[in-house]
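To begin, one chain is listed below as structure tokens, in the form predicted on its own.
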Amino acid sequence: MTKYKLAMLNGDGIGPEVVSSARSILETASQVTGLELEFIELPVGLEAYKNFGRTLPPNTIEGMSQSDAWILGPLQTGSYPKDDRDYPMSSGKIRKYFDLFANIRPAKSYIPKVASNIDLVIVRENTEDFFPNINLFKGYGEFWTDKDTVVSLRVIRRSSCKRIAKTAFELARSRNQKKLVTAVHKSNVLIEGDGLFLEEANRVYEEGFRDLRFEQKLIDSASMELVLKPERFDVILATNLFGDIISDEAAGLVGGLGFCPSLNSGEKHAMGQAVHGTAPDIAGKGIANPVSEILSSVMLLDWLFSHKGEERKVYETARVIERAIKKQLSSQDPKDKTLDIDGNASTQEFTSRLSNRILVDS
């Protein structure tokens, strides 16, 4: 039976409260279908920052990639201590350093609020576009010709471009649903950028996804869409900032980033990590909601299955959590469910109840 090693890093604000809470419901499930699980903690943020001089140490580095995968808590963007080496830290770094070009965000309606009915998919590249994996002059991304004049560079690279749409349409087609792809964009003003993204994505569909469906939108009527009749996407293809813009519109319609989970993955590595920022002001309070982090934890058991494909037990714990998960959220009991959501539970409550759930239904 293969074991294997999941890297938690906490990251910050709210990051120990909910990666602690999807740990726990990960050992629970894992208990109940027989997986091995071994998890090693690893710091990150201002917890490493504070131990080491630096918030992404090279101790960190090294047990990620000893790692089979990792759970990634928020990370406080831009905003660390300016003595850091690795200053402005964010996820990003990690993306780039270990190559995890594509960022899946699933939008899907546990709990109702604009359509009860939305199970859509954002593939957002990863590593590119404003956020570019080089160092210009002082800025990271940017730099300044004086102090009222800012210049950001785009970076969008034919690869990438493949790569992402490839990620895409493979996906559309295994999740056997609307079979369309939708790739938003600006073309008619980032003539170039978007045009390479237009010109790629369209050779990828002709070359071996015809038997889907491909359309393409500009990001601006799209997202009026998204509003009105969010029910009809499937799965967006998005660069970098659009995607990510994009995805945040999607989780106002089923109920907040709580619910928005993310994979980041790559060829030969896989992260998961909750849409949702640190959320300074209720940390440390207890009532975060950890939804958005367990999920992430199920899209990466399902990475880790598809690509190392020798348990059929890492997919089973990830469906004995979704199920959890969905009929917890379908409960209309408040102790079900955390404040953001109308209900009374604290983290940790509302982890143990659904732990509990795991053990009954299972």
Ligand code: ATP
The other form holds:
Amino acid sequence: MTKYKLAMLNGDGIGPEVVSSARSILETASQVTGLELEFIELPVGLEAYKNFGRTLPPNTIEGMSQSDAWILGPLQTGSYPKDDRDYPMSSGKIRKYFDLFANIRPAKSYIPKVASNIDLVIVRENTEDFFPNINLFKGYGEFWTDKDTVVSLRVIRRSSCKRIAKTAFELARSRNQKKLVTAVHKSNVLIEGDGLFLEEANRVYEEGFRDLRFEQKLIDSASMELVLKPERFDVILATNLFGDIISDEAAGLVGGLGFCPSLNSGEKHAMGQAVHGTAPDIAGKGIANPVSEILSSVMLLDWLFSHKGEERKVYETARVIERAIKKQLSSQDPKDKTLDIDGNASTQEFTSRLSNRILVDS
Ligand code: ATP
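Now show me the form predicted in complex with this ligand; what you just gave was the form predicted on its own.
Up next: the whole complex, starting with the chain shown before.
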């Protein structure tokens, strides 16, 4: 049987709390299914800066390269000390370094808060747009041209549009739900860049996905429609910045950032990472909702299953966790939920109850 090595990178703010919860759930579920997992911890963010003077030390990159997949906590984007040798460090840097070009962000109703029947996935291009490749441009591609003016570069490549579109169409086909891909854009203003994005999406559709439906919507009207009729969406294809914004909107619709996992994936590597940030207002208080990070590890298991040899136990471990989360979140007992969703469980209490559920139900 294959043994998988998972690298755990805590990150900043609530990162250590939610990553440790995800690890504990993976340990319990794999114990139940007999899946062999090995964990290694790698420093990143402020923890790494304190010990090594940089937020993404070479040993961390090396450790990631030698692992099968990674779980990353949030990083406090843009606010590291200026003498950090990796400045400006962000999760974007890791995504670009390992060419994790697709950011898959599902938004699903687990609790009926604002809407009850949402099941959509945002497929966000992860390496360029207004956050262009740091190998080409310093910082995020922003420049002062004089004391009054900042110019921001937006980079859109044909090859990147093509591969992210293909990812979105393949996902819509494999989900086998509404079989609809909605490309969101602002091509009436960003004529060249979003024109190229749509041209490639259309080409990918015409050449291999005519069994699906494909539509193009302006980002502004799509954002409104997402609030009014969220249930009509299936897979939303977006460039980097629009994808980032619209996924927080979708998060709000399903009850908040505590429910929004994501997978960053490329040809060779994948990384699970909750959509939320470091949540500095609650960091260290032990009250963060770990569900997004746990569901991100479920996505990571599914990626391992489809990319590393279809080991059945990997798939089963993902389903065991998913079932337990659904059950726990549908419970009326406030001890089964964290504070952000009107429960009273701490992160640790939530995690222990989820672990017990996994053990009892399996
Ligand atoms: P950053 O600067 O790292 O992006 P932020 O505060 O701007 O942090 P988020 O971390 O995404 O943005 O948090 C937005 C709000 O959602 C905050 O009030 C935060 O406490 C809350 N929040 C985010 N994640 C969680 C979570 N896992 N559990 C509970 N509340 C959360």
